[in-house]
Structures are given as C-alpha cells and as structure tokens.
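Heads up, the chain below is alone and in the form predicted on its own; it's given as structure tokens.
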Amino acid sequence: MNSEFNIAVHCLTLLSLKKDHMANSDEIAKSVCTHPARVRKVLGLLRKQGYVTTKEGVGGGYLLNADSSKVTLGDLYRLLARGSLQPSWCSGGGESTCVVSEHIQEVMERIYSGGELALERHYDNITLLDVTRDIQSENQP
C-alpha cells in the first residue's frame, strides 16, 4: 500500500472537519506530519478529480469540493493506490527447473488480484463521512 492514499484521506478527512473546509498545504502537511511538496502533490491529484478546489491569493488554500457521504475510500484507493498490494518483485521465473518457481508468479498474481478485488469492496462501503464520524469519536472523552 502506498502512502499517497493514507494522505489523501487525511487530507479529506481534515478538510471536511474544518469550519469553512479550507486549509493551507503548510498546515495541513504539520497534520499530516509530511513536507507540504508532499501533500500538494496528492492535492494536485485530488483536484484534477474534483474532490478539492483552491482559492489562490492571501488566505487561500484547498477547499472540500466533494461531499464526504459519497465520497468512498475505494474511489480514492482506484486513484491513489491501485495495483500497491501486489509487490514489484516476484520471486521465481527465468531459467529454473523447478514446479514452483516455473508457476509462483503467475498464481501469486491471481492471489494478489483477488485480495485487491476484495479489499476495493470493502473500501467501497466506507465513505469519507464515515471515516471523520470516527475521528470524531476517538476525540471524545
């Protein structure tokens, strides 16, 4: 899994708790604990796809644009993260003789691609309401 998808949904996450739903990417990089180059490169993302706007100017930052109860962390994982459960490297291949190393990669693919599948549904009944609902309750007493 690659972390441009835990900053998107913090950035969101953060975004709709805020009063007028805007931030800068200065504080919202010192709540993501990342360099704000960072977090404005998932923004910039984020902002092709309609999700944040921004105000330029004094003042200005990046605006929730999209509303938080349709909003599925499995949309944002399609976007951000698609294909990261699979790792770069597979081991077997090349010139073995071996059963397994002959046929790992091409059954570790299909194991890989079904535990995507299965985990963009579970995303996909989690919404970014949902996810701030729960940093809501953590903050409670």
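After the form predicted on its own, can we look at the form predicted in complex with the DNA?
No partner chains or extra molecules come along with it, only the chain itself.
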C-alpha cells in the first residue's frame, strides 16, 4: 500500500481550508512532509479528474476546483489506491495439480475485490468536508 491516497486527502483538505483555495507544490510539500515532486505527481492525477486546476508560471500553483461536500474518500480511493488490497504475490498458480492450487487465485481475486468494494462503499460515505471538519475539531478540543 503506498500513500498517494493519504497525500491526496491531505492536499485537498489543505486547499479546501485555505482562504483562496490555492497553494503551490513547495508549500503543500512542507505541510505533507514530502518532496514537492511527489506532490506534483499526485496533484497531476487529481487535475486530470478535475478536482483541481493548475496555474503555471509566477504566482502559480494548485486551485481547488470541487465542492468539498461532493468529493468522497471513495472517489479518491478508487483513483489512487484501487487494487492495493491484493498483494503482489498470491498463492497457487504453480505446477501442483491439487484442486486448491488450481483454483485459489480466481477465488482469492474475488475475495479481494469484494473486500475492496466493501471498503469503497464505506469511504463513499465520507466527504472531503467531513475531513476538513475533523481537522478543525482536532484543533479545538
């Protein structure tokens, strides 16, 4: 599991809470605590989906382009983390002629994708707005 989903949630939350809804990759990277190039990579994907727009050149950066009550964690999971439940190595698929060995891969694939569906359904009920509220309420305990 890589953390691009996490980074996407972080970036969008940050943009959502900024007064003008804008920041550049350097500023965002400091908050995320990673390298600006990594932020640009993730935000590039979010741009292609229309969640942010970018302004190049001097004074440029990323601008939130979505209603935070409409964007769900499910959307972001599907975009950035889908498929990560299934490990790269899976059992079976060798020379063995045992029934389990011959069919476990199809069965496990269904198990993983079913699990992922349950996960996505759960995340579909959490919006970016919910996250921003959580951040703010953490700030005033």
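Just so it is clear, the structure is predicted and the values come from calculations on it, not from any experiment. Positions refer to the first chain, counted from 1. Rigid core (definition): largest C-alpha set, two forms, superposition within 1.5 Å.
- A displacement of 2 angstroms or greater separates the C-alpha positions of K55 between the two forms, with the rigid core held in common.
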